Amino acid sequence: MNFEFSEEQNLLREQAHGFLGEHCPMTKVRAVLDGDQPTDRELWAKIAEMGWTATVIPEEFGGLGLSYLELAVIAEELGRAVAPTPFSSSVYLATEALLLAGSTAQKERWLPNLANGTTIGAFAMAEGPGRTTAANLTAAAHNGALHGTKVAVADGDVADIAVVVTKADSGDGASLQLVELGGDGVSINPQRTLDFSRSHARLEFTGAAAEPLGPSGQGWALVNKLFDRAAVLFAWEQIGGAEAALEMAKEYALGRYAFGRPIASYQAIKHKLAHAYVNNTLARSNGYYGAWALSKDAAELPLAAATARVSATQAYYYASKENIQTHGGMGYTWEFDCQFHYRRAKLLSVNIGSETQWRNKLVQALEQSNAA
């Protein structure tokens, strides 16, 4: 089975790499960290013009109708550039939720604007510290009115709509609700996280108008399916970031001299970079498997997604951490760019569940695979 990307997909990668090199240099990321804007609106508009937000949306709903392999390629380059945009929230989560559970009317209403980038989506699940489960949800919608609070909603302060996880209308389980964030009964309070280049918000709903997305009581199954799909795309974003962090460390080590020799010639540095390279190569291999499973909607997707997610999370964190260490004391300063990948690595490691949660999912998927 061939898990490599095709020649056309590699050409797309080159195009995306060149585009982001021109329109998203590190100075753009730094401008968001130093400024008071939660995201780079100009970059978002250019990304939408490139059609990336429309990649997997069917043509009948204003999209390009391409495969998830192309979206994985784009995700990798966005991760490499540490792009300060709401791409993952809007494309991997909100758009995917509509594709999975939306009615024809909901798709016709929202997907065209998500495709052209004029509408930004977010996904709201967490309500406080600790793991969110169907049993401890408190947010609820009755007769089309949503009440409750969601915290640390990625891109919640720049989004136009949100897919909100709530208690089921009756009985156990969960439901998904679609909410316009600009309507009455919605309070948006921006929150700063470790990664300033990705905005977050606390959303409070007091009778906000909401419409069900998918059948009531089946929301948790939809969340699990959605997260399996998103995990592959997040993994490719992490792979791109891990490779960029390794490249940054390598370039510095080759140019930095100590005792008349480049520090890259010392065994202690070589071993760190070699370890990062091995991690990145393993993550890429697992990422290929995940991208294939996602593009085919294969039965192995839960296993492939968990494998890709765990290995990519480990690779990005290690590479970003060792990038700082390779730079020495200067790597910890605000003036150096090492921080961008470290911040993003930490943020992405918990964006749709912690590494521990995904390790547990991997074990469960392996047990089910062995039992089949």
Second form
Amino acid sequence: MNFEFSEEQNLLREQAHGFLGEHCPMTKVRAVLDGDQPTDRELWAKIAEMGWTATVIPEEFGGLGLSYLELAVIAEELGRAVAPTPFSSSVYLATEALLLAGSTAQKERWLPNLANGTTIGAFAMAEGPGRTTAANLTAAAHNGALHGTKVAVADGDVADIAVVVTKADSGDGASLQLVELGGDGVSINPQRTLDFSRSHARLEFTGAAAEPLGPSGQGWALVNKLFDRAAVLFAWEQIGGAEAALEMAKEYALGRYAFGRPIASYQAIKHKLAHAYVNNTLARSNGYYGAWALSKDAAELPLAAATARVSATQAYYYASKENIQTHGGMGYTWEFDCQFHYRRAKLLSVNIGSETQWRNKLVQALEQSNAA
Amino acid sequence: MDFNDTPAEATFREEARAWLRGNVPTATELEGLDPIGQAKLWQKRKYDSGWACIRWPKEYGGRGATTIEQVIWNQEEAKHPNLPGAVFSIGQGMAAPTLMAWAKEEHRRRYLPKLASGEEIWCQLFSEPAGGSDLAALRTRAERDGDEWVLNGQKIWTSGAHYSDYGIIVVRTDPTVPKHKGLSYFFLNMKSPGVETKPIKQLSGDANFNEVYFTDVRIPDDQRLGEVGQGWQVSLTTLMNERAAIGGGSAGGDFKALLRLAQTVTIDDRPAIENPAVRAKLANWHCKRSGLKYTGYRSLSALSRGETPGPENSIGKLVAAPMTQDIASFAMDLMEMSGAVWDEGYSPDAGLFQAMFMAIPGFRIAGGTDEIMANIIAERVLGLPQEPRLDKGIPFNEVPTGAG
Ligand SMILES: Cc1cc2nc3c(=O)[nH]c(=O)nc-3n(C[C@H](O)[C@H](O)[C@H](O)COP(=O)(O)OP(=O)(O)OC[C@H]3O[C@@H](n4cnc5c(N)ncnc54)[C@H](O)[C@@H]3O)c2cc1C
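Having looked at the form predicted on its own, could you now put up the form predicted in complex with its partner chain?
So here's everything in the complex, that chain up top.
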């Protein structure tokens, strides 16, 4: 047993930290937030050049063939930097979906370009507010023609391809389709988002060319598998963000004086930050286990992933909101960077399903492990 | 990172498992013994076969095992519920590491093996009426008399003092210097003349902690740990290990019992576990438990690299204690009207949750209150400043005190 990242993985973390410090300072995040571009394409190209988009893709498909532990390390740093890129959509979802369900031909066609970043992928599931289920899906593909509307598609307006969850008449009621968003019959409409540095879009499909990804009627099972995998990586982004938010609150509290002493010396502030530290530590430790379960494709993955996801979601939400509170009025200004974490924490917390949904999955996994 | 055993670890686990299978005391063996007798029987048996305090060096009664082997042993031992033994936790978990760090070799060889074998039980004489959270405000005096020290004063809340053979104690040796500088640290024989132990009845109805009075108790200078005036520093060794020992968390029996309960009782004619509000709570608690477990593993990795347990261990108790209180309270809610009944023959899990509910307020206080733990994290982990205080830099005998 060994509960630590390896020396190489720690080196990778340092390297990623240094790289993002240079190429993704908060001013870059702010530029996307303030500007009219949906994402930072220059940063994306540099990230791809670093090989991060290729991390877990096997070498035969143009990737680096590294493990999910390396990808977790990168995710943490991207989260810490609040990077304004479609990394989570393209890497944790679209790439993973292809790895999970793609035919050899599909992998050969798409993975090399996802690996080098020239293709950006998105994942399209929701059709309206509320929880998506196999039963309430309406978008459907017949004879390779997709009809229907998907909403809140993260990075849908910058992606080249999308993995779309569609209704199936057989099996578990769902299928996955691979769609090129530049083709005919696709209309892309950006939706205003909570986190302007991560755009979302409404995708309308009117007979768009769609290729089945994985067997028809097994889409729902694939979505669950995909989400279990993505949850660990999302959790690591959330952990990185939560730590950055705590760090920000701490620095401010040390420098700000009230009633003749640093606000960091008041117990109400100290205990708030201590609790953020506790949440972050628990989330990180659950993240370790999740990352390990993912890297080994262990039988415990559903429980480990849900646990990591729920505790990271809670930790980031708490740290991001209490960071604002610690800053007082300054925290509520556009000018201060507190908003980035508050926005990103919420965005990440709903991207692959809410905390309520993941808590439910967690207990399902507990019931199964208790029964077994 | 690999949460699975290596082949060598798997072999060790199998060995531990096999030994446990053949040696865990049967009900008949324990029959007629009081809890201390039961604990001593089991501890001695482990010791005789090299399974006691396995991470300690062999010359001190251990097995010279690695930290990971200790984890494996703990995991395997925890699979046998209701083993006796909690009476040794203060001696083995706090006194022993302090002795290892500060005692002279001759004393280590004399006292550690008997701690490991369970033949001698130790207690921790730190808290006083005037010094709990603010431990360094303690007033028990020790004055030098040749090769001896003469002790006068009172300790309080001393768990197990009434059945202990030895105790570790911090006392004031100089009241004219600032309070942290005037302390010294000793160990003493609890049977020494002038030591008087009076049980205190706890809120739960049990009486496991005591007042201990000292009247002209003589301690050889030889039993001092650290220099005169270095008592605070030595105490920190004990306290860090206390947090690591207490922080480790239980084997998880309570949460499993809660899951079982939620699957058994019903809410509106459906198993309670199907209720979304119940599920939400179970999920939150599982996250904390699991987070604590793996935080513990990670700090063990640090230990195995030779680092001492750091203040980050304070999170264990800070998370576990209030959570356990909430779990116990919620379990009784699930029982509805029956929650009020505490009857081993009637209550689910023989009244486990009722017992927990009554024990846990003490757990939130013992070994550093929730508030002190949060302060420790804020100050020593995050580096936030202390609150202004009125006792810094002035002689102890000039520090303002309250009425009590
Ligand atoms: C079951 C049990 C077993 C024990 N066993 C032992 C033992 O074996 N040996 C031993 O030496 N001691 C033992 N203790 C004593 C224990 O360590 C003390 O009770 C504890 O440290 C608190 O001290 P106190 O009781 O004097 O409370 P106080 O220090 O008076 O605290 C009262 C309240 O004030 C709060 N408070 C105090 N200072 C601060 C601060 N700076 N900031 C915020 N809040 C503050 C506390 O959190 C608490 O809520 C035991 C206690 C219990 C309950």
